[in-house]
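Only one chain is given next, in structure tokens, and it is the form predicted on its own.
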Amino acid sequence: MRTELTPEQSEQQEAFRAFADEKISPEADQYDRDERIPAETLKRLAEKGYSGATIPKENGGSGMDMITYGLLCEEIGRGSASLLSLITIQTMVSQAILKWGDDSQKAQWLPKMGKGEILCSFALTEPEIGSDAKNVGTSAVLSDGTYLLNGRKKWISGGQIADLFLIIAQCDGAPAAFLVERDTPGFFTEPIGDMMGFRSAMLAEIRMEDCRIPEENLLGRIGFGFSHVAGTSLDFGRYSVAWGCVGLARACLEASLDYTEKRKQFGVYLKEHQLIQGMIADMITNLKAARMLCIHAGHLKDSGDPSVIMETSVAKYFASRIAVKAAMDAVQIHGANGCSSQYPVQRYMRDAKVMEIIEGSNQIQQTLIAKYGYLIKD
């Protein structure tokens, strides 16, 4: 398995490291406090090709390679994970749309991508449906060359400013993906707050009622919607994630670090004491681990190896996991200057467990690992 990363990537890295340390970290949260990210900050990841890092060049984006990629995340989610999960989110769209968009759904949606001209959404999960994506109860009808979708969609990244949906909905018994505007007449956002973690996410609740699309808005073809076009953005977004929960378990990291650097208990700096020595060790050796994951899968990604899609599960799996440990444990180290808004550790905290629910729960990855490990033993 190849670690190492290319000068051209360690380049990027820092420039991706200083916009974080700059331009997010001070700010994160206040994010949190508002519910919302700046119009600003978005408009300073588009002047920076980061809203379509992974789009080609050829199609108005930035063409960044799956590892640079990973880079990107690993930094914006070590600042803000809330502002993870729009890199996240305009990615998984992205790539449903250079996967199984014909010509002209490219020509006009990827280059408005490209450059942060339109935010786009992933909308699956409903108010009753959740793991169960394969079922969801939002219906589409093609009726006179256009198609009626009716439904409601919860928890959606990005749903109270996005330009462009995409919608998992069942037509004629079969799953189907659709992209939908938020100008669409029967389309209506109603805002979510007031969440434990992502706070600043902007997610919304959706309702659908006898919204009318053209029937070139289908992306792919029906029965495509969950296992191939949600399924490619699901991919996507939890390679995403993986290394924003290494870019957070990170922050743990580093908080800790400065914490017990400055902080005195029994007359020495905590860091003189073997409890907090472990705790600090713990995260430095999963940090490293689900780091090496998320370059594993970014190779693989790069190189079309089918194998990419099980070891992005366990990287994800692994480095929620380890992104949770080192949030409960900086929070500790911290003791009650952890619980306090001054600090940015309960943040972590209140993000981490979110990691471990989104793009599929634990449960989920557990699930589909296990299965996997059957398989390759027959």
Given for the second form:
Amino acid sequence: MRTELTPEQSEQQEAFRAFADEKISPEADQYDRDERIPAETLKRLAEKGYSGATIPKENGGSGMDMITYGLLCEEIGRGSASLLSLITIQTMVSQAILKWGDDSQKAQWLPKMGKGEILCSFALTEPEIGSDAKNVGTSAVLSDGTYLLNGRKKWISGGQIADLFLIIAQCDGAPAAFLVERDTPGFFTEPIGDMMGFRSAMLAEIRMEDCRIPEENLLGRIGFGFSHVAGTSLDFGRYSVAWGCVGLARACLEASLDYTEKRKQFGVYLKEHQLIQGMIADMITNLKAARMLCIHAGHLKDSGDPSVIMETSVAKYFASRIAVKAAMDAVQIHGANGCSSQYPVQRYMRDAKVMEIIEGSNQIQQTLIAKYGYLIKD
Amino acid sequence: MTTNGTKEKIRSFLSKYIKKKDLKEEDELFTSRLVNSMFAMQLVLFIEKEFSFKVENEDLDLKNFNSINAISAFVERKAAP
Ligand SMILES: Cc1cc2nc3c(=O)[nH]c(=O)nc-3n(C[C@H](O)[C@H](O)[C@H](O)COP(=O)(O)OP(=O)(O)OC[C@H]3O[C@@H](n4cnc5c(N)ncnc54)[C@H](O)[C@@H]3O)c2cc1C
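Could you please show the structure of the form predicted in complex with the partner chain, as a counterpart to the form predicted on its own just displayed?
In what comes next, the whole complex appears, and the chain from above leads the way.
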């Protein structure tokens, strides 16, 4: 397994790191308090080409390879998990269009998404349907060359500001995916506030009431909306989140290294206490292991290997678990300071927990990973 | 590649994802629920990598994916010059 970066990837990594250090980390607690990410930040992201990170250059994006994109997710995730989630959904929707869109859909949407002129949301979850996502209740009916959508979606990241939504619905009992523009009559969004984590991810609930969209807005074919269209999105979602968790765990480690060199108890710096060293050592070790799983998945993704789907699931499962552990330990190491809004570790802890729930909860990942284990046994 | 060669490759791939001994060439993969939700994309990636063409929007038809015979016929049609 290759783990070293190419010179170009290392150079990009430096640039991502500097961007996160200068523009994101210093502001992320404020985003969290305000429950929003300023338009200015999103503009900066677009100017850097990060909004269309994985869209090929010929389609108007930055054309990053999967390792480079992973490094971007790591650095953004280190700064703000909420901001990472906006990059994640932009990637999820753009990759679904790239893979399953027809030529006119690609031409219509990808260049604008690449430039960050259009922000996207991915809307699968509903008030009554989460993990059992194949059975969403939103309906789509074809009549007179248009589809009529009815139903509700919940917990949709970026839903407060997105221009374009990828909606998964049922058409005559078969899953189908549709592109819906915000200003479509019958399409309504309501902000969801006061979340525990991802507070600035600008979540929304969506209502579709006789929401009529052109027939051309069907993405892929009827019957393939979950397995193939959402399947493509979710694979990229898990990949982005796995790397984001590596970034989040690194933020925990960096905060802990810094704090334990400054605070003294019993006459010595915290870093001298062996039980503290134990937590630091676990953070470092878990972080390295998670990064290797992510790099492995990245190489498989770049080579289009079918095993990437399971390897990405493994990476997401592991990385989100170690992010939670790192964040819990980081708060522990910071003591009362860690529980206060003066230090970011409490935000890391709240955000890390969300990582275990989104893009297929960890129980769902465990179920799939275990089943795969039995399959490849013989 | 011969049809039998193509089918052998498909069978060998499927054996990693489906726990059914003696899978027949006409056995239905999707409609008989032999596979989980991730299999669809694994199959797409397998076909693209192994047979060097892209599976696209217009190929999304269960008739192309639902059995060893179906996949093999699809691959031969797409790979034909
Ligand atoms: C901050 C945030 C952002 C989100 N953004 C989006 C978004 O942009 N788009 C979108 O579509 N959705 C989004 N979601 C929703 C997210 O995808 C779902 O929360 C997730 O899929 C789990 O669904 P659920 O919350 O309904 O939990 P449920 O499915 O009700 O599950 C509840 C618990 O039961 C467990 N469980 C369920 N089924 C099984 C099983 N078969 N075996 C064992 N355990 C099981 C789950 O793991 C979980 O622990 C977001 C959620 C959050 C919190």
